[in-house]
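Just the one chain here, laid out as structure tokens, in the form predicted on its own.
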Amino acid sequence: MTLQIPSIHYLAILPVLIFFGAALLLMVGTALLRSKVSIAVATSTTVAVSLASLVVNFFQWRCVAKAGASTTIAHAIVLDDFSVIASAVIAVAVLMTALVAHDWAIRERVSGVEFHIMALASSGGALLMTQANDLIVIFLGLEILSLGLYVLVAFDRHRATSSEAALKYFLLGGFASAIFIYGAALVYGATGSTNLTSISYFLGSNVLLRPGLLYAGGALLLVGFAFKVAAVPFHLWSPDVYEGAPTPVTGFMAAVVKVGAFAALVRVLISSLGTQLDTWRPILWVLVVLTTVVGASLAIVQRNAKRMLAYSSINHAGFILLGVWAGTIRGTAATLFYVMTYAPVVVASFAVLTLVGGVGDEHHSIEYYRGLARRQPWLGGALCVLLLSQLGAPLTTGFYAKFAVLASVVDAGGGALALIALVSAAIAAYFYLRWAMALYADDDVEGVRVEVPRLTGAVIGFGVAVTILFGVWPGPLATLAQHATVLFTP
């Protein structure tokens, strides 16, 4: 008996590769060395990683651009632009997030590689994700992206809050990975294959008679791809665990989490399931609706920061969701768009969070933020361009992020759709404008001032750089999303 051994494209998986190495070649080393290996050390090896991935997916792009996109591993995993992107993001978001958990962990006495090694593997989990071609390839992507956020959220062991939110993120994601499995199995029984590539042939050239287990498996993998983005009703989860979990951890959610998940959602609903759009898409337009409403409506009420954008996490995923439904190349690009200029924005957000919550993380009232802008000019106008950004305002990537979905949505005669995603933008600049007035509020008590590391610092400034860069010249983030669009089909 021979054993077939595919073919490997070592290019296109060299990313992951990279990302898992790192955090074995830590483990390895933590557990061998004598000596400690200590916070400065992984830190740097974390940053090194990053780098080398966005090397990496330099010379990914080139040989896509000469060669096309192709599959390997038995058309497992996909190399195109749109995962050389996707990726490249995800590389920029883990270091940013190890420049300031670099700082918490001093502030906070952590010692140890522990967070490092999570956060490597958890990011090499989404690199997957954005690569797969196949539904058990994004299946263990999405179980070792959440097997590590399960440890980071519980990171914090002086917090009961912390233990708590990563139980009932446990609790809830082991829930969404066993309907995700299950969805995936009726799709293989209504198709025969779990290949993304051979099920949109399967679909494209036979019609189903009795098209409901393949409507019932459809169903499944949307509820668990909706539980990973949070989008409502699968959002319970989010508030709390964002605000238990340590805020270097939570702003790494925000982004790296997002990046991943939609990515895969593209790939399954529109590069697999398009010749089913007709029948995905009513069912998105009421994720699309309740995630953008409820999202903008209950952040309005809260006054714990981190809660309050945990809910503006959620308005957003209903935004990027709006790509999605869309169903179209330009949707796509203005999907990827999105995620793009989410990443960085909201990684900075919590940034600034990480400071103001001092010592025993435990300082997030709004109540906290009134003043700053007054009494540190540049942290506090940090944050309310962030917050603008976030907000949609004009002169930010947030403004041409929203109106490139909205376009898409418009364009794809869901006008009613983009209406009310609209009157929920406008939800949401009511609690981004009071947290922003909070800032510059003129108070005669004098507040505590926050010490600013240079590291946290330098992910700060960038994340306003890009912002406002790219906000004022989105030409080339639109161009990248652009060129992206088309997913590869063999």
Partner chain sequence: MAHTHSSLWLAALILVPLVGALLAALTRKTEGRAYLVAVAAASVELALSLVVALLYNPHFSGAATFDFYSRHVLAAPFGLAYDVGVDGISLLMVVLTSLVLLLALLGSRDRRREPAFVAWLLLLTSFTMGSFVAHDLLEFFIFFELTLIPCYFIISQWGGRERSRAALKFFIYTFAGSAFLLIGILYLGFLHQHQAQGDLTFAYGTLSSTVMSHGTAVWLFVAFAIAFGVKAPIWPLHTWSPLTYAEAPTAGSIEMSALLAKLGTYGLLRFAVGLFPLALATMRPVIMTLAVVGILYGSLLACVTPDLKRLVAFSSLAQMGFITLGLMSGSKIATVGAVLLMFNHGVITVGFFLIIGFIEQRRGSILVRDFTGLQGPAPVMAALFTVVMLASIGLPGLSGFVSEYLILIGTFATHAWWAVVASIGVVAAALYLLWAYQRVFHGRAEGANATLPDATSRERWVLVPVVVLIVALGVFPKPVLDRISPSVQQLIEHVAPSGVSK
Given for the second form:
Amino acid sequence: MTLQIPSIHYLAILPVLIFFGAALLLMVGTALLRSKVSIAVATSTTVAVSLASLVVNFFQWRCVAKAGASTTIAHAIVLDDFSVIASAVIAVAVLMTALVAHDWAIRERVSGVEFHIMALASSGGALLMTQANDLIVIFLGLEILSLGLYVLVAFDRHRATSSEAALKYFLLGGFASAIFIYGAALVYGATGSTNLTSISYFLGSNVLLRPGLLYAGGALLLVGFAFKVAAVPFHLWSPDVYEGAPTPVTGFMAAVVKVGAFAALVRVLISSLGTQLDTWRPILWVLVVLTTVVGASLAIVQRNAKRMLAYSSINHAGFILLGVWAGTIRGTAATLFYVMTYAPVVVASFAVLTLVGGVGDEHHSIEYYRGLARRQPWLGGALCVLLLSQLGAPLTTGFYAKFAVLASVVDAGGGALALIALVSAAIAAYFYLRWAMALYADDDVEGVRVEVPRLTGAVIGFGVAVTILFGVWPGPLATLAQHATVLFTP
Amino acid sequence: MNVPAAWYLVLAAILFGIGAFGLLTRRSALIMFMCIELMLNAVNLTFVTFSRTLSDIDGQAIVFFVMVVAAAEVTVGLGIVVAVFRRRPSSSVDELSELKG
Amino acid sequence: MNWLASVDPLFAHGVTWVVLLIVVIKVVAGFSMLMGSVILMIWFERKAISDMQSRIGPQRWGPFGLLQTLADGLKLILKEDLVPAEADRFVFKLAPYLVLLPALVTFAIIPIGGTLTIAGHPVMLQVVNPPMGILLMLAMSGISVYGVMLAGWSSGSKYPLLSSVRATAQMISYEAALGMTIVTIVLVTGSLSVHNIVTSQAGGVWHWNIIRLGLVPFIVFIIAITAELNRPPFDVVEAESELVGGFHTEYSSFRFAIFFLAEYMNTITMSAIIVTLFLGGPAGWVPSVPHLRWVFPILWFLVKTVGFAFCYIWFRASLPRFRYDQLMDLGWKRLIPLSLGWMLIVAGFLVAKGWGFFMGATVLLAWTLLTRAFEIGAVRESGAESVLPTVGERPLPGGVLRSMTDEEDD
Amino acid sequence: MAHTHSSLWLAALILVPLVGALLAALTRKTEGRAYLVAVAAASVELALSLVVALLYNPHFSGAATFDFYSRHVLAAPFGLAYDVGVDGISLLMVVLTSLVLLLALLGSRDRRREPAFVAWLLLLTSFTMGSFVAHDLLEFFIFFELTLIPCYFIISQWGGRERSRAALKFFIYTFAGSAFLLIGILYLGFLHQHQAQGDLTFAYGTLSSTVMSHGTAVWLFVAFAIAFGVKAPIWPLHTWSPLTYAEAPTAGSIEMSALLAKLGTYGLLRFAVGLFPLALATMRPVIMTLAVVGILYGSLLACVTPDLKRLVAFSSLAQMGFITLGLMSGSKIATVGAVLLMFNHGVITVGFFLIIGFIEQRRGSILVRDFTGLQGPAPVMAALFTVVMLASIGLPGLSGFVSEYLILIGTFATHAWWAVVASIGVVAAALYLLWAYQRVFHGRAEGANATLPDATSRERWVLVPVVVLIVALGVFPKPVLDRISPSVQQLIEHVAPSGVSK
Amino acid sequence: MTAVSYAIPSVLIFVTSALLIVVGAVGVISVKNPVHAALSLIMTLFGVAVAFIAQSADFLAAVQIIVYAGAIVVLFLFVIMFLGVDRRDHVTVEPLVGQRAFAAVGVLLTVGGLVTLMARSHWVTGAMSVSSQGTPIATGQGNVRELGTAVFTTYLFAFEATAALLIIAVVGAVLLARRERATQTEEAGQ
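Form predicted together with the partner chain, following the form predicted on its own:
Every chain and every other molecule in the complex is listed next, the one we just looked at coming first.
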């Protein structure tokens, strides 16, 4: 009996390899060099890796353009424009996080090199999720991503809340993973495979007389994902964890987890369970309504900036889910567009929070933001723009993101759902605006000035620039997102 | 003839349920943690049973990955528990003295 | 029932009463053999060590003091059975049996001779030959930690607790190296069944794994298994000078006897395992004596096993005890990389010669890098910015430290 | 289609305030320079809009009456396009926009952080201008939403004591309202796309040919009407407006009441009425009833309200009721009147708020009971107030009269009872305005009131254009009516059952 | 369905494993002492191993014992003893709002739903049609070989990914559990 090793298309997995390879390299470097690896080296490694990954993405894009979407390594990995774009988004988020974390690590005097190792490896997991074409690979990607994040959340040893948040995150994350894999088991039982293509093929060519098992499995998968993206009612961990985690990590989490999880969710629900659209849609409907409305409503009562953004991120998760609910090409493109635009904004927002948090990373009450824009017009203005973008104000990418998902939902016949989501956006507007107003309050102009290191400043500037540039001219991104979803024909 | 697969599947479902219930109701981190292991075991049992009914070895292969994941999770999880505990050794001493009094 | 036949040719024609009888006899014979040898082993150890130390050793009971062990056992059983007040009673009582169990089960998979034909049935001289036999051995060595660990913990006393923490760390650490060498053997054998491992070594000394695999796995294995057994020089678990009596300090009477029994049982079993895995088991020169050919393999097996048992005694008598940190260093920094690297090389040669040399080069490189890393680690550890606590502090878990200070307050 | 004028004129209308805002924001350091930049930008803007108004030719572009037309697709997947053009209706609004900006700037100078303030004002103007010239629903929506941001900042930073609450209330009401608009626009866009099997587009001209059922039309109309009703405000959706008008700084009140409110009515006419003729039969009575209720309700509350800004706010509510009544009446005359009233009310409100602003500046209060007998110390101001007030009441010869008259006449022809009830509003307006005038300006001035300085020369000059316009449009409204009529004519024809052939 | 008689040994094995599993699992969630919970967990693990053997997954059964019982639970116990948290329910996590109710309802729903599925007698819906062309799983040696083949073909990528998973886990654990050198300076500062 000879073993037929599956063929491997290395270009397809090159970004993943680069990320893990760099993590290993840094790790080995720390172990082998007599002098400590300086944080500058680590940061530049991460930056170089992200840029390299982006370059690879470009070649992948051309490859897909030439040869079409393909699967490789026994159909476990898929190379299509969707995955290419999603990985590019992750690379950008990692790049931004790395720069913010650089300044943060110096300020907090934590070991930044390890931070970069974990961040690289963890985002490698997210990359896997964007490419996975097999429930097991998704599961592994999810785990790699999560394990890295658990460590990153606990990274700040000077604060007890950091490790306690990690514990909470870990326990609920483990719970979610177990639920997810149980769902995978049931789906496997119902369809005979864990490969998304095979599942889709099986469901396409067979009529299930008793689809209960499949439904149960699908529902559990959905719950697993819902936990990861913090959809209500599976969101309970997220505010505590967002609050407890070191602030750059929170930004990373909010961006990268969403990209990875939604990419995988879209693949599972649309390309694999697309035939069961009518079954999972109602569930998703309820999920979306709860997520958007509860997320927005609970954000209002928060006094802590990080918790507020946590709930806001829940609200955003609901909006992204809208695109999934649509279940159409347009919906998929909208989902992709949403995460594309949301990731830089949220990382940049948390970059501002990192700065305002100050040494010790504790100044997160909304009070610390009073008059910020008065004292430091650029910083405050940047935060204001980022908040407006999250609110969905026109001329920022946030508007088009919301517009895209709503359009897809309306197109798919979900006017009521779109309306509910929009009303939730109006509720959410309340706390974004209250925050923005605090920024411009004139009763506390004499507060402490916030130090803005150069790299973090650049990240914030980049986030703002992206949101405004593509807010004015969303054409390129929209076209990109639209092109990226050719494979997803439900 | 072996017992029907359904028996094992129900067993796994019950095990999963017990694990989930424990995870949500217990407060000790370590025990919650063990409950996650229970759930993963239920998953393994399900996979193996389906592997039998489907005559497909993949189900058993997957169990490997689940085990690896379980091991990795435990490693990190216990690391976190240790880290949390390190943060507050003083409180536990207080607790000890209270117990004595 | 077809799969039974693949396990053991005994069941080829179905399960009949005769077959069942044979099985029962095998089980009973196997275990009585083990018990008997334990008694001998204890005597043997005492005698050998006393000789090495120029003492006389036991001599009163029976010829050459052979019955001394029985007398000791009787004495222990008749003693009062104490359970400490602080103990977790259930676990305290359970622990000895947990130690005993793996010792018994592991012995069951060892082939002590060739195949006999009794009443028309082929009978392997092996209590059971599961297809995953060698994994069973690994599993049992994994389980054997529990007895020690729980015994120490449940005593509710600090020295046993320390001992059990040490034991756990030690046993887990060496299990990895152990597993890796076993994988090497499985690679060349192509089977997990112990029976197949033995038969694949048939055909002369040059086919024995000890030679075939290039000695390194054998050395790693023997070190690792000694550590697993908590035998000297790796007996920090029951280091009398530090921990009174180790994990069984609080045990007395019958339960103590069980620990004692299990320890020697394990020693014998592990000697037998080494023989099986590396020295061809019962393989050896068989003279063509009619009707008695089956005796010789058993004799070979016994001779080899006794040889290894003697080695353990020898170790005990001559080697000083490792310090705890040295123990860990040896396990993690030497044995695991070594066994892993060797496994890669063996695997490489199994595929093709070119691969083998490639693997060798890789391992060499990795070894250099690792050495470098260890060096750096050592420097950092001793330096001002030490990451780890100092050596003296390390084996003491925080909980124990606290409970000690608390008691001083009283 | 015949050749139209260059759309660059409209682009300039949007860009000039934008550039002005940028420049103003950048002159943070130098005292007073931002104000000069802003006034310059506003003057250029006014000049530009007048040029556009003069160049405009309703028959130039054939049947569509849209001039200065041009369309560029920006993001095809979203159906997003830059698509502008003006007809007579929007033209008037364009002029009003630039006029109000200049008057607001000249009339109420707020020196607290002036660069930011004028920058926001200019931005607001740019966005409002964008909404009025947008010829694409999505583009309109974006500009429509964008106006919220400058408004929000103007209120929340330069407003009165309860400014945060007012700003939030204003923003969230309008934002939530426009949610309906967005969903409606999207639904319409996709409806059209599925019919036409082409690219997604939100172009006004294209979408107006969408075929839909009566039910769909009604729902879409309601969705649009809610958004515009909040903005206008129309009666039950007005609750944000009194607080906001009262708390906003003078310039903010002016912009919102004189201009942004018109966005609501403009949208109602252009989009709700223009796109869903099928819904009119059902919705006309409903909206008109709401309008009449609004007129009465506004008048009633205006009688009892304690402060001047709220007085204007409630009077505006009533005026908006008149406008809505005219727009929905289905009569051409009333519609023309309503469009004219949109302009006139803008001008009148500017006058009101300016004068109230002057008083507030002097006394720091806008409560009616704080004043008495201002006529004595400040006769010029009283006179100016009188003119504005009389125009608002609808005294013949002043601008208010013409538009209200047209509305009532037109409505009477189609919906007599509504017109009759609405005319009570005219009487009521006279009542509450005169009463307020009496309380504030008549009697004996005492204390602070006695020493109240009269209008300065700058204040007088600012009010001159207001008075001139009030009088001019009251006497000779023909040039304006000539520009409005063809567009209204076309809209009415499109809406009328005969026009809906498909 | 007609009455089907099952071979007594297989029923016995099932009952044994079910008892081990359920009693162990209930033990885990009900006992106070974490050490006892860990012991109960081992019981469940053995039960699962028995169930594996009964379903001809011998290799997995062995791995189950080696990995779970031999490594994972030992690690648990090690940490419990190391930290001295054994005599008290110590490292606690704040319960979330409405957690218990959620737990009860959610678990009841899940298990209830799944059992309902079973009551409708067909667990495996139609997948037999896809995989029945595959030969039944061989036991013993063949099992291992098939397993290995599956791991290195169908799940090759997943297998490689586990490398990353394990590395990140180990590095993470080391990062978390080690002492911070900065704490020394902190203490010096205090």
